[in-house]
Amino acid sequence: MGIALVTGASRGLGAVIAERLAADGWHVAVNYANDTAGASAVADRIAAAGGSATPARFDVTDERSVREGVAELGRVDVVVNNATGPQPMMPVEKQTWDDHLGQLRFFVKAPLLLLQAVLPGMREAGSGRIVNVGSEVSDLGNAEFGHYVSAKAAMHGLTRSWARELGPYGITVNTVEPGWIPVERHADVPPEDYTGYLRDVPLGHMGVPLDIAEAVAFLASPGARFVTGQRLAVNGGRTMS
């Protein structure tokens, strides 16, 4: 089917997204910055399941690194912008511009660099898929999280603008907005945090990484060829309006 690049795919949501896309027949580039062992394990699991994957180490926030990393892959058909950095909560009076820039590096700069790197090949092919992994926080406006919330909202702004600009080339651009999906880094979260979150989830249970991966796989598939510029919330109905 071609190459699908999943950023930040050595663990968490990215790893499951990579495995799910491989199950659909994509050759998956398992992008990572530092966790070689994790990315290799993801690629090995994909191979053991009969799929095809390659670890792809490069920093998605660095222009030269992205350019060289994508060049090594060849023409990329799908980009899933999933990579993220630390997400500290802090009162607004303590937030600095650098805190905001830190979030924008991952959710605006990185998607831009990646799009620019893959765009010539997608234009030549007359097709392509960009899937941005956003967050329900851009709808909910979580307190003490303005730096993260605004960057995720900006990411969907890219989705809408790029969808209009790139549609004539057969390239679709969409956002998947997860709710809180527990992964490895949430191992120490106290039970009361889950209870509080679930009060506002109509389906009454937490989501799992595969829920997000299924949505991404749909948007990357031929079945989504007429879907672009959209924001798909995958959070058990928490932000329905």
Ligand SMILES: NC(=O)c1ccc[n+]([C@@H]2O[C@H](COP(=O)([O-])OP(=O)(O)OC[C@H]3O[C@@H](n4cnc5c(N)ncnc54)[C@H](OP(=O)(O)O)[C@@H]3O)[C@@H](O)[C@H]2O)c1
Contents of the next structure:
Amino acid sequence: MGIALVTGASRGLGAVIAERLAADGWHVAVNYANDTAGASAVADRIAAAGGSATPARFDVTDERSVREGVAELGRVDVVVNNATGPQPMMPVEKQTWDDHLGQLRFFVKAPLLLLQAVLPGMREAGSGRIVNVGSEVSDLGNAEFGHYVSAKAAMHGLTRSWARELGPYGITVNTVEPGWIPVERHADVPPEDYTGYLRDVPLGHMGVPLDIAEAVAFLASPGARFVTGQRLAVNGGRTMS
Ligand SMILES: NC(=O)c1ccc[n+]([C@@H]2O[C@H](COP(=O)([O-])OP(=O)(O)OC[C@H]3O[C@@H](n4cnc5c(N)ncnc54)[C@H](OP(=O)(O)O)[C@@H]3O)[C@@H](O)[C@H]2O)c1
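Next up, the form predicted in complex with the named molecule. The previous block was the form predicted on its own.
Shown next: the complete complex, the earlier chain at its head.
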């Protein structure tokens, strides 16, 4: 079917998105920056399930790394902007401009660098898919999280502007907004935190990474060919548009 690049796919949501896209027949580039064992395990699981994948180590926030990393892949048909660094919460008085830049690096700079690297191939092909992994926080405006919330909101700004600009070339751009989806980094979260969160979830249970992966797979699929510039919240109805 073509090549799908999933950034930050050595664990968490990215790993499951990679596996789900591979199940649809995409050759998946399992991007990561540090965890070679994690990315190799994801690629091995995909191969064991009959799919095709290669680990692709490059720092999505570094211009040269992105250029070289994408060049090694050849043409890329789908980009899923999923990678994230740490997301520390802190009161606004403590937030520095560097804290804000740290989030913008992942959610604005990296998607921009990746788009610029894949765009010549997508324009030549007359098709392409960009899926930005946002967050429900940009609808909810979570306190003590202005750096992350504003960067995720900016990411959806990219989705909307790029959807208009690139639509004429057959390239769609959409945002998937996960709710809180427990992954490895949430292993120590106390059960009462989930109980509090679930009070505002109409469907009454936590989501799993596959819920996000299904939405991404749809937006990458031929069935989503007439969908662009959209924001799909996958959070059990916690936010509604
Ligand atoms: N999980 C949730 O509840 C939730 C909710 C809303 C939104 N989201 C969004 O969903 C996305 C995935 O979140 P997650 O919870 O799955 O995160 P995660 O488990 O912390 O995984 C982050 C991934 O990003 C990679 N990464 C870090 N720095 C990188 C860099 N410079 N270049 C390339 N890859 C890099 C990490 O791999 P290495 O360590 O190998 O570099 C890892 O594979 C994020 O955009 C997050 O904001 C998550």
